[in-house]
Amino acid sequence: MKAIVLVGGFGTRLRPVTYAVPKQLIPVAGRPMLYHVLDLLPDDVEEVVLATGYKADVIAAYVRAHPVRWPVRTVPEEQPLGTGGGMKNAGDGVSDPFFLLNSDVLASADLHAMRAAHAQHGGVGTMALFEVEDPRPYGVAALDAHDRITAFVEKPEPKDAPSRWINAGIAIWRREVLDPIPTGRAVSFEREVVPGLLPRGVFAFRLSGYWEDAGSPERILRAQRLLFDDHRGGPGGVPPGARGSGPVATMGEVRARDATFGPYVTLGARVTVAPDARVENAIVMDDTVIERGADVRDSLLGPRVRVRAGHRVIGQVLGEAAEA
């Protein structure tokens, strides 16, 4: 099998960080978000195809410089094509069936078991579903007694939601689902294609454990906590000479003597945290400087940010080279 990973989208809810860094390369628990998504794939996947859009050249260069255990090919789109258009654009030579993953979903999921379930059902597709309290922001499935999806409603009002089981952004599809997608225009696979596939057999694979759509600052920090708690964080720890508790992941050389760290922190390469500064529940990207006595909590700091001495940054998102 091969896998298509949808890596389009502008990351608007994570601006101003995403003006400089594509969402999929924001580090979460010490590794780019995209790499946590790829970790879900079985080792025997033949090829990963990244359907890229915004900052496609940046993503392609990063993946070349930081290879993973599968061959990776990037297929950029010249204009935004949506989920279905992105699949069609990247679908040449795809396997039958193939994995489809969203690049901003951080979850615990057994794709070996999902593949076995898909083979057993024999339908045109299998969609991973996750149960949530509020299904309004998502695509929601109605299920029969055999976990066959009988209806699929995008972003329903509570009274119209057929269940609380939402599209988790992980699926297995037969290659034939690409055939009806028109070429060269934006297509929502969920709205325009999936309803027509239901009579041919689309089944649910119910996820347990955790799941997070890491598309907003609050959710990306929540996803970081989930990954750390699942021992999926990157290497590192509290920097030498610093105080506090982990988990802390460092992505390169960090200077932080006599600084204090609370739990759930990612530090990019060449970060400097001065004495008496504190960082907690935060993502701090490359070349950022946090000066003496500053306090950074519940925040996302882009590259080359400077937090001035004694300042507090609480619940903020700071873009490249910002000062606070």
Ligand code: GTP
Contents of the next structure:
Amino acid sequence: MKAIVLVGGFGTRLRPVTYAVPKQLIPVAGRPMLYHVLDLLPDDVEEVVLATGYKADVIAAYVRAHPVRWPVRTVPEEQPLGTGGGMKNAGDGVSDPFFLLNSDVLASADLHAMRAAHAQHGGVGTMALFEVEDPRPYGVAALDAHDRITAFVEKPEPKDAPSRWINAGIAIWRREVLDPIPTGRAVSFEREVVPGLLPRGVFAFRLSGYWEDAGSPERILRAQRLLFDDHRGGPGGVPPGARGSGPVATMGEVRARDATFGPYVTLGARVTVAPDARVENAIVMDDTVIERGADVRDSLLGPRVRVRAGHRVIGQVLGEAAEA
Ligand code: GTP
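Given the form predicted alone above, what does the protein look like in the form predicted in complex with guanosine-5'-triphosphate (GTP)?
Below is the entire complex, every chain and molecule, led by the chain shown above.
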């Protein structure tokens, strides 16, 4: 099987960081988000096709420089085509069936078991669903007694939600689902195409474990905690000469003598954290400098940020080269 991964969104909820860095390359628990998503794929996947758009060149260059265990091809869009248009544009030569992954879903999911379930029910698609407390921001599935999806209700009021099982952004589809997708304009696969596929048999694959749509600042930090707790963090630990407790992941050389860390921190390459500064529950990207006595918590700091001595950065998102 091949996999199409949708990597073309603008990541508006993570601005201003995403003005400089595409969402999929933001490090979470020491690795770019995209790489955690790809980790879910079975080893025998023949090819990963990245449907790119925004900052397509940056993503293509990064995956060339940091190869994964499957061949990767990037297929850029000249204009944003939405999820459906992106699939269609990237779908030439895709396998039947194929995996479809959103690139901002950080989860535990057994795609071997999902593939087996898909082969067994014989329908046109299998969608991973995850049960949430509050389904209001999501597409919510109605299911029959055999776990066949009978409807999707987008962003329902609680009283209108048919269940608490939401579209988890991980699916397996027969290749024929690409046929009805119109070309030349943006198409939402979930809204415009999936409803028409339901009569042909789309079945639920219920996820247990954890799942997070890491598209907003609060959620990307929550996803980072989940990944660290699941031992999926990158290497590192509290830097030499620093204090505190992990998990901390470092993505290159870091200077942090007499600083205090953790838990739940990612430090990019060449980050400097001066003595008596403190960093907790945060993502700090390459070349950022946190000066003496500063306090950074619950925050996402883009590349080349400077946090001035003694300043507090709590619950903030700072874009490339910002000063706080
Ligand atoms: P926000 O702007 O913050 O909502 O983020 P986003 O642009 O990533 O949108 P959203 O989270 O709804 O996207 C879900 C998935 O579809 C993500 O993996 C996106 O990268 C992807 N995606 C969204 N729009 C497009 C598009 O026009 N083309 C392609 N190829 N992928 C897209």
